[in-house]
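The chain below stands alone and is given in structure tokens; this is the form predicted alone.
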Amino acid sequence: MVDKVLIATEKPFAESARNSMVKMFQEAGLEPVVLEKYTDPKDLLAAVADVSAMVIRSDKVTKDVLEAGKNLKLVVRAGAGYDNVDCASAKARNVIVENTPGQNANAVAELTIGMMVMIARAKYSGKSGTELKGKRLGVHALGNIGTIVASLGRAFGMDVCAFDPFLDQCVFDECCVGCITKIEDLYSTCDYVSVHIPATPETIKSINYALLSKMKKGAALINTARAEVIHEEELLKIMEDRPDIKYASDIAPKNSAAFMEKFADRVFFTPKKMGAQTAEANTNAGLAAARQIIAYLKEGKVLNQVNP
């Protein structure tokens, strides 16, 4: 029997993207099912019934998509976040979720920095603004995005730091990097901070009043991680405390509204999530999600599984 591979993606890949996986599935033997821009989840729950693999981006595959899927045994996240995932009820039925690291990071580290230069530049208002050069960087977590914006923000001349306590120092020479060994110094001497933590039960809601008070006079914090990282009435609180702070995220709060309301002039955030829109990720993403199916279902292979 030939085994079935669902594409299921209510934020499509690009077209040419999702017809070279298709191109790709079919040249291995499998059977490609495509489920686009669905609204109702009772329709990931049929398409799943009969697959061995899926392929998704931002879906969420839950306890009850899970149980649908009968013959599932992959489930590959096309990017690198995979909280959108139950991975505990995926590991309780034998079904391996696995990412797609770096595909993403590229595009993400570039938004990170355009939103740099917009926030330094006052949002394009014509006031006048400040330049990147000469001032202090701090990446808050230097992995696959988080060094590529510290090499972006060595180009522009800044001086760049960073916090991660699970790497060794070699990784922070390698990346040219100072290496901060507590947080509070990250977020005390930089005029940049860049986050790019994954969403954790260590990490929800972590970076708070206590932590963001600790901010350095006139400091921007940019977020294109995860929002469940940031706590966002605290977040809130300090602004309205600290006038001088600055935030933009690709991920708007729920109370955006209200920070728009108080904090136009130093709020920016992207109509969507939006540090992997490019062309460029979108298809990198959804190729290494196939091409890791396709190793898994005809050689048994087992690449980037993140519920081990």
The other form holds:
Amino acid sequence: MVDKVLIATEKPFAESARNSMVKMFQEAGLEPVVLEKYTDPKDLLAAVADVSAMVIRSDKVTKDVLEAGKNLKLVVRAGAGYDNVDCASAKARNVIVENTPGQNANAVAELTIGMMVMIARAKYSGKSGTELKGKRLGVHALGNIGTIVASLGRAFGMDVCAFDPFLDQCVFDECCVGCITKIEDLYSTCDYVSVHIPATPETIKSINYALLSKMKKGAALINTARAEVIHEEELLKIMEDRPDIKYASDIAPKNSAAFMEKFADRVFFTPKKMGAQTAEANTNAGLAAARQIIAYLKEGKVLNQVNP
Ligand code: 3PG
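Moving on from the form predicted alone, kindly provide the form predicted together with 3-phosphoglyceric acid (3PG) as a structure.
Shown next: the complete complex, the earlier chain at its head.
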């Protein structure tokens, strides 16, 4: 019997990327099924029922979805963050979860710099702004995205430093960025702090009042990682107490209305998470996901597993 592969994207890939994925699956002798722009999670439960593998983006793969996928063997998150997948339940059901690290990093890094420019130029309101050149950029986590942000920041003439306790000094040296060993020092010395940490039990709400209160006068926090890593209530409070701080985020906080009402000039939120929303990133991540699914279903190869 031919294996079915589901491409489930509430926020679809660029058409060209999706069509290439469909073609790859067909040429590999698999049967692609596409579910896009669904609004009811029940549609995902129905679509996953008879597939062997699925490609997702930020789509939520809950215990229910995994239970509904009676034949499901592999979930590939076309992207980096897999906080939207219940990895423990997947493991319990022997479902492999993989991601495609680095494939959409450039797109996210470019959006990060774009948001910094937007904040520096008073949200393009016509008011006089400032330049990035000569300012200090602090990269909070020097992974695939943070590395590119650091390099783009240097190209803008910024003084770039980074905090990442999981890396050796040689990585900082290779990226030509200063190594900050205490997170407080990153927040207290930088004009822009760019967040690139994943959402994990340890990091959720970790950017809190105590840390934000260290921010340099007039500094901006740029978040193209996950809304959840910021302690939203405490961010609201510090922005009330510190009228100099600005915040730009790729996806709005839950209570975005309160932020917009109180600090319209000092905040910017994308309407939908759009860091990876480019044709190039969709092609890179989508085709990598398709290759990984074909490698597994045709050759039994497991690549980039995140729930070993
Ligand atoms: C990621 O984790 O790779 C990014 O946040 C992209 O997410 P998206 O595919 O939902 O745009």
